[in-house]
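Given as structure tokens, the chain that follows is alone and in the form predicted alone.
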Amino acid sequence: MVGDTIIRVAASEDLDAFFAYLNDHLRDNGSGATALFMPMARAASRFGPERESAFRNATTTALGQPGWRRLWLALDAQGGIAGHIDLRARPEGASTHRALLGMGVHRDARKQGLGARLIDVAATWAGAEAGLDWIDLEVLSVNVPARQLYARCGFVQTGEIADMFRIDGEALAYTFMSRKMHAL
């Protein structure tokens, strides 16, 4: 499935199919071998109306103003979403050299390289094109397959934060992990 996966930079149009793959890839969050990936119950996996129409008008936004973002579709050879990578904004203001991660693979592409591609285009767009000098990302700790894969692709992790969240009746530290673009 992989090896005939194109990644492209998303259109507008391609919305809404994005946030159906992305519900469906929420429903994976925590269930059977699949760690917690997002820091939602469970039962409460989803994206919402809010959530879809703020990032609506974050892909909108201009590069270097606060909220931008930017997608990127991984799709199969029968142009079904296999994966997907954001690079946004960080909210701080004085942070507008760096950006924050986001990104997910669907359950039938996991474990072929797909995610390591999807790093790779965010990165290269991040460095040559946007100018940024550092990805971040932050991850939950028991994610050690993501977490991993981060490291392979060169992030650090830069900090962790015990018992950040309480899930599902579990104590969840969060992993801080940052990649450099350019020798500062």
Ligand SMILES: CC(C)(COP(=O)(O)OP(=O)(O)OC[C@H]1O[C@@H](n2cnc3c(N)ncnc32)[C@H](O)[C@@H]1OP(=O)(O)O)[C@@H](O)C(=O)NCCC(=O)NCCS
Contents of the next structure:
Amino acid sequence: MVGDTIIRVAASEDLDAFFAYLNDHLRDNGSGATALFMPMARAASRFGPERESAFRNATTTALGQPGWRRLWLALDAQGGIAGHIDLRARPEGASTHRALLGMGVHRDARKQGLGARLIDVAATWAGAEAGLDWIDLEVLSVNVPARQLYARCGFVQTGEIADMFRIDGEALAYTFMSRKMHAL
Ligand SMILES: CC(C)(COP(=O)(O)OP(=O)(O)OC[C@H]1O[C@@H](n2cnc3c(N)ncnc32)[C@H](O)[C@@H]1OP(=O)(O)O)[C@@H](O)C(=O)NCCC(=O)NCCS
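The block above covers the form predicted alone; next, return the form predicted in complex with this ligand.
Let us now look at the entire complex, which starts with that chain.
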């Protein structure tokens, strides 16, 4: 039950289970029940082992250093992963006051408020602990559930690129959203 889930920062020992969860999660990408949420062809939607070590290194990179990343997991009463959220450095060197957000909720745990709880945890850390001024994100425009969640959680659309991707024969737009952490 989602009500029993706790949300905590992922430790390095959690990452093998996280990668297994993520690959299962990616099976939903554009499955029909779930909108396309990663800009990847359906048949290629997985997080390969070649990306795991870079991810591991990023989670131990100090905040403010290029390539840093922090991951939080929602864990159910049995310790299973019910959702995740991460914040990571932007690639631009002069944007260390901002972070990029990525997230997902297990197919069995959606529409129960866990997505909003995950955003709350990450945003509280970003503003109160990390001293970040903005959280940015990119979302496929067809992913209406995600866009609605982000808008409800204070993200404002800053732009949209039409025909950003051509995936499985479909032209897809990309929406950009940002949330200010506190008054500048
Ligand atoms: C987008 C996603 C993260 C949302 O997670 P979630 O846990 O379902 O989000 P929430 O439950 O907080 O909110 C989703 C909806 O459930 C509703 N909801 C929340 N609690 C509810 C409850 N107890 N009962 C019924 N509905 C509820 C919310 O009002 C919201 O409805 P809305 O979309 O009409 O506004 C999830 O659908 C997902 O993982 N999708 C696939 C991956 C993905 O899109 N990731 C983002 C990539 S940019």
